[in-house]
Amino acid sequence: MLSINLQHSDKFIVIFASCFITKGHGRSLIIDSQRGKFDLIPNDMVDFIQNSKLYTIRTLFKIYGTDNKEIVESYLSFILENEYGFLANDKIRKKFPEIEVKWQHPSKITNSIIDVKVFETTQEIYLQTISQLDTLQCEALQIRSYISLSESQLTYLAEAIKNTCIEHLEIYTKYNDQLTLKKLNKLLLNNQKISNIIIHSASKEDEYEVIKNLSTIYYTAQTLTDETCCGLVEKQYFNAIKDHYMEANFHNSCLNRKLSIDGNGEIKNCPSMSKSYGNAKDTNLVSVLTNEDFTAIWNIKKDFVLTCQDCEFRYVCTDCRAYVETPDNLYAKPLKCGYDPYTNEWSDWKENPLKQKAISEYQLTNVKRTLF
């Protein structure tokens, strides 16, 4: 808790320009973006700090009163010792403005998908897809494999966007007791752009970080079947960098500037979605970003869709916009979202009966545990 002293400061309290605010329905959350961390805090919190921005810490101890000594105090000790903020006189604050909350990108696609069930099907359009790729500026592109890759594959994959501007490539793929450990840290070692290895269906929990802070291989024993597995909405996906902040703020933060190829060739927003744009074997990838439908749902943000206007996680979230509470509304909540922004309550989407109408009619009924 602050010294007592600080009550007689004419300082003021200011916030890092790289800490952004969400108010929501209950309560707050505030994030540090260059440190991709958050916190949850009072709605009434909130309103504190858009004071502290007007007034000295002993001026905002005489507005809240003797009655709020304590609220004021904590609130204070709270931003100050998790380093939200720091304390300045009012020359120095204001040197440190406010960051714009705006989002650019030069890439006409920052980011894709490729599903595999049939190997070879996939092969035969890769190397087309990859050129198509790197002409667009795709930066991170991901591939989840339905059945097992071989140590050969894997390399091929990875070998054939070495000279592209993609810089990372993370792969998800069925166990097998080919792919040992030695074989997938030497894949790892000679193609640095591989972020991540995933190694689902396995019967083990774990992990191995092959180069700090740049690959890692991760064990799971959740099944990835189909892109049915897609579309979850769970806090330990949340992303609170800047960059994604900022999108979230003008974006869906899940199918922006994306595209992505299902596992029979067909070109989509996402794999999980329905609506195909053509055939990656003979549809050129440039000519479906023209396609007006397939970039409107890229403007479809938080603060458009239902619930999660009201949600305080909403610029950190995954959005999901294929499998929705209200199939035939693009504007609902995501159905694999269990948060509830107005009882601040977690619980399990697939238990929830007023979500088990688009459970059935999306044919998840099945579906034990998704993986995304």
The other form holds:
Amino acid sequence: MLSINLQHSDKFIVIFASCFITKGHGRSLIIDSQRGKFDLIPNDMVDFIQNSKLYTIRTLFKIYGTDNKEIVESYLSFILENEYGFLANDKIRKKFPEIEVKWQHPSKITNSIIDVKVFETTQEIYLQTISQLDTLQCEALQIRSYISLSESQLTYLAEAIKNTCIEHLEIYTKYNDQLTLKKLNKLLLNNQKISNIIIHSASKEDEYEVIKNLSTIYYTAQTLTDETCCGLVEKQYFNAIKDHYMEANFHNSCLNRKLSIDGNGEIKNCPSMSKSYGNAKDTNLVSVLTNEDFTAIWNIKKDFVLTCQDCEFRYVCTDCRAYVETPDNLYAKPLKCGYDPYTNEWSDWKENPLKQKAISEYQLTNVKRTLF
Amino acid sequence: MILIKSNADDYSTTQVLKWLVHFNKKFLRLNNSTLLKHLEIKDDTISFVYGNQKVILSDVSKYWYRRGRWDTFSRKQLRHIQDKKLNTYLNFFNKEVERDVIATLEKSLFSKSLNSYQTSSNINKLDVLKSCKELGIKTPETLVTNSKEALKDFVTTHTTIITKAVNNLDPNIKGNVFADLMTKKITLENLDTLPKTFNISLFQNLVEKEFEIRSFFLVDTFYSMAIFSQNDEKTKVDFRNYNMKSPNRCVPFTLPTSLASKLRELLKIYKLNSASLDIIYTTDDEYKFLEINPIGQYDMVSKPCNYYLDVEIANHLAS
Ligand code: SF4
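Please supply the corresponding structure for the form predicted together with the partner chain (the preceding block corresponds to the form predicted alone).
Below, the chain from earlier opens the complete complex, with every other chain and molecule after it.
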């Protein structure tokens, strides 16, 4: 608890501009967008923070009365101890404007997923796809291979991005004992842009850091057999970093400026979605971007999504449009979310009787995987 | 065409250029290792060749000097000359020529410039402090000396002082404690380790800060950020001693208009239309100006405050 007695302070409590509050139906979230963390707070505290913009701390204590003295004290120490706010006199506090909520990006496509099911199929479209992604100034690429890739195949995939705009490459590949740690290490050292390699279907969980590159090799026992493994909404995937928060205020937090190529070379918003905008073999990626259907989905932000719009996690959560509760509704809540913002309870989405229809419609057989 | 002078590894330049691509603008980026080939200065026409493209400076719509030096002679070739004396002479001679050539070149671009090598590389800190006095901009008490005696007096009056580089090349006091460009504390205790005389160095009294302000000036706007570092012992003296675990709070800040207009005057004196400024807000509610850095990392202000300075710069260059 706070050691200083604030009851008679003529100062104001000012919330740092990098901390945002998202009000939910039953409670709220305070998001520290600079440090990437968040805390749940009662909605009453949000009102208190509103009042604290108008009154000195001394006045706040008076307004809330002796009955609520302890609550006011706990709010204040919560804010100060977590460095969500600071004390300032009347003169200086007005010099701290809010951070403007806006999101801009120079790239037409910021991130891309390329799925590999048969290496030769991907290879056929790979170089031309990378060159087009470069034209679109794409920054991050994720390659998800459902099969084992050899050292030379991985090298081929990584080498191609060397002189492009793509700055981050993440690779998922299936375990195979030929692909030794030594080979992976060499691959990473030769290709500085690889940020992570995730080896799925391994015998055990493991993790190796390649310090020189600031990159990591992960081994996981989880399997990755096809696209249906994606789309999970869980607390551990929440992202409170400013850029994500800002983007989620305006756009779909998964699909915005994303372009994916599935295992058959089909161009899609996301490999898990059924709609294809042509095969990368003979369709130019730039032309796909002129198709309004392709880009419209980028603007389905959480504020438009049913249920999510009342959820305190809406700007830290990652959306999913591939698997939703009612498949024919564009604005339905993600299927693989077990959270209910009206009761503030988490439950297992797979057990939810209301979701069984959608689960069978998507033919989600093994829904236990939690790889992404 | 927009002409940009930078270093090959400068992140901010790359970000701005992405926006220029986005706006469909033509540009040419020269890095510090880009040698100016076929340079011609003839009457009013200045040109050089880049790749197989002839660049005529009158075709340049905007010039952005971001960082790095211009290259008018091959430093690499010079390195192969074995004769030490000849090498030193040629180096000196070429550098002198380079200075005049670049001055001429940048002069012809001046009205279209966002900063220049000329204005950015020659900031005299002592001069700046004097200008501050004249403009009524408060600064910490300052002493420039090479004598331990004088320093001792200064420390006695101000208790705690810090040392800084006199200019950006200054080796500072060569000794076990202070040979470092980072701001370091000096007290009566660690003063004893110094020799009687040392290289001329700059000393300032340590002002107790409520928070620091880093302000980026672009054309006519200040984009400011407050940095709260007091909470953390590690970052008390200079917040460049980053604390990775829990980064200092960095939030947007608005400079008081009176201070902003004085600082505008200051920047005008040094012909700077873009620069980073360091200011301290003291525990006595005063603003104390520390220094100007013409090629400062504006990204560290832009990112936390969501100012999108890359876009602002790109917009300025594209206009
Ligand atoms: S309800 Fe929506 S916003 Fe909330 S956690 Fe679930 S998917 Fe995310």
